[in-house]
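Only one chain is given next, in structure tokens, and it is the form predicted alone.
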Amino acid sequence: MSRHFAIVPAAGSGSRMGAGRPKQYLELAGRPLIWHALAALAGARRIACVCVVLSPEDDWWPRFDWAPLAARLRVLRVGGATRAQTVGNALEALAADVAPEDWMLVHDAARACLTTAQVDALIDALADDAVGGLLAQPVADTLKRGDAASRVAQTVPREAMWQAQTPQMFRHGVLRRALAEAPHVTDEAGAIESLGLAPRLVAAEAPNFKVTFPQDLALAELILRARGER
């Protein structure tokens, strides 16, 4: 049977937060931001290992206590200049320990409101899928395409439009090849699409947004506190 591994790229600086430390280490509900994503993934018992991909120069990780999650974590210091490079480097580093048919669940470190139930739902939905897929949210708002002057150039029909989220789940062999051939994509699904394949969209029913701006931290904390999970 195919195994499941999680990959959490965490080699970026999160410059849009304007903080004095990498975004993944900002405090959220008493823990580093990345902790909450790691805890949700570690709670999914079908995931064999949660791989955290750091920059080789990262000196923040040792400053925190990861002991409660340590048995489920593997730290890979192979982060690259882009997300695609970081994930691709992780896939290379894991190549000797996994099979081409094993599933890789790639999740953003800054999506702190992920739940273990969402991870399990994604695994269930894609268990027999030939391609793989990703959590996503149907777009509810009207979409406007802007021009260079920040004026509306076009209203884009929202029917059939989805907002991509993570985890994104694909088999190791195919994802490794896809990222090698399409190194400039912004997510793994885009790399898979470049091979002519169509990833499956799995609806995310709970908040799973990416913390990007300072105000997002407050919203994420409200959600986590309301759940009583952190």
Second form
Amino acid sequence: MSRHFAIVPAAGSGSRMGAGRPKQYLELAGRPLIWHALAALAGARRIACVCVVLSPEDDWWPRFDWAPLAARLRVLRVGGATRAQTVGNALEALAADVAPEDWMLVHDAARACLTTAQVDALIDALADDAVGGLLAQPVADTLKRGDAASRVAQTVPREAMWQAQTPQMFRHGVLRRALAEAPHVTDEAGAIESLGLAPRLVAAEAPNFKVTFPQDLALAELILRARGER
Ligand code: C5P
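Form predicted alone already given; the form predicted in complex with cytidine-5'-monophosphate follows:
Following is the full complex, with the preceding chain placed first.
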């Protein structure tokens, strides 16, 4: 039986947020932002361990109390210069402890509205999948490609377009090779695609946006408070 591990890359600076501290440590619903993603993943009983990947220089992590989650967490201080490098380093660090067939669920620290139900649904949907896949959302808006002057250069048909989210779930051995061969991708699925494989798109049933700009923080707070679960 393959096991499941979560990997949460959290070595970014979150510069688009324009805050005085790394985005993952901003306060959200009374907790550091990253707490919410870790709690959702830790709540999924099929996930053996939630691996948080920090920058080696991160001095924010020890300032918070992680005790309620600690039994389910493993902290890896192997963050790299890009998200892909951070994930690649984590896969290397885990190589001795996992099997090539074990599933890795890579999730952005900043997707704070993830629910355990969504994690379970993703694991169920991909249980027998030969490739793996990702949570995603069909695009609802009409898409425009802009030029350098912010004028519309082209309307892009939205049919069959999806927004990629996370978790992205692939087997350790394939993902490790894919990221080593395609280090410039912006998500794990992109690396898998570069091997000629087609990841499965699993429709997200709940809000799962990435907290990126200041206004995202208020919306995430409303959603988490309305659920009243954390
Ligand atoms: O910057 P962006 O929001 O796209 O980052 C997505 C995720 O990748 C975040 O959880 C961020 O902390 C992480 N990341 C990382 N190492 C980097 C850059 C980003 O772990 N060098």
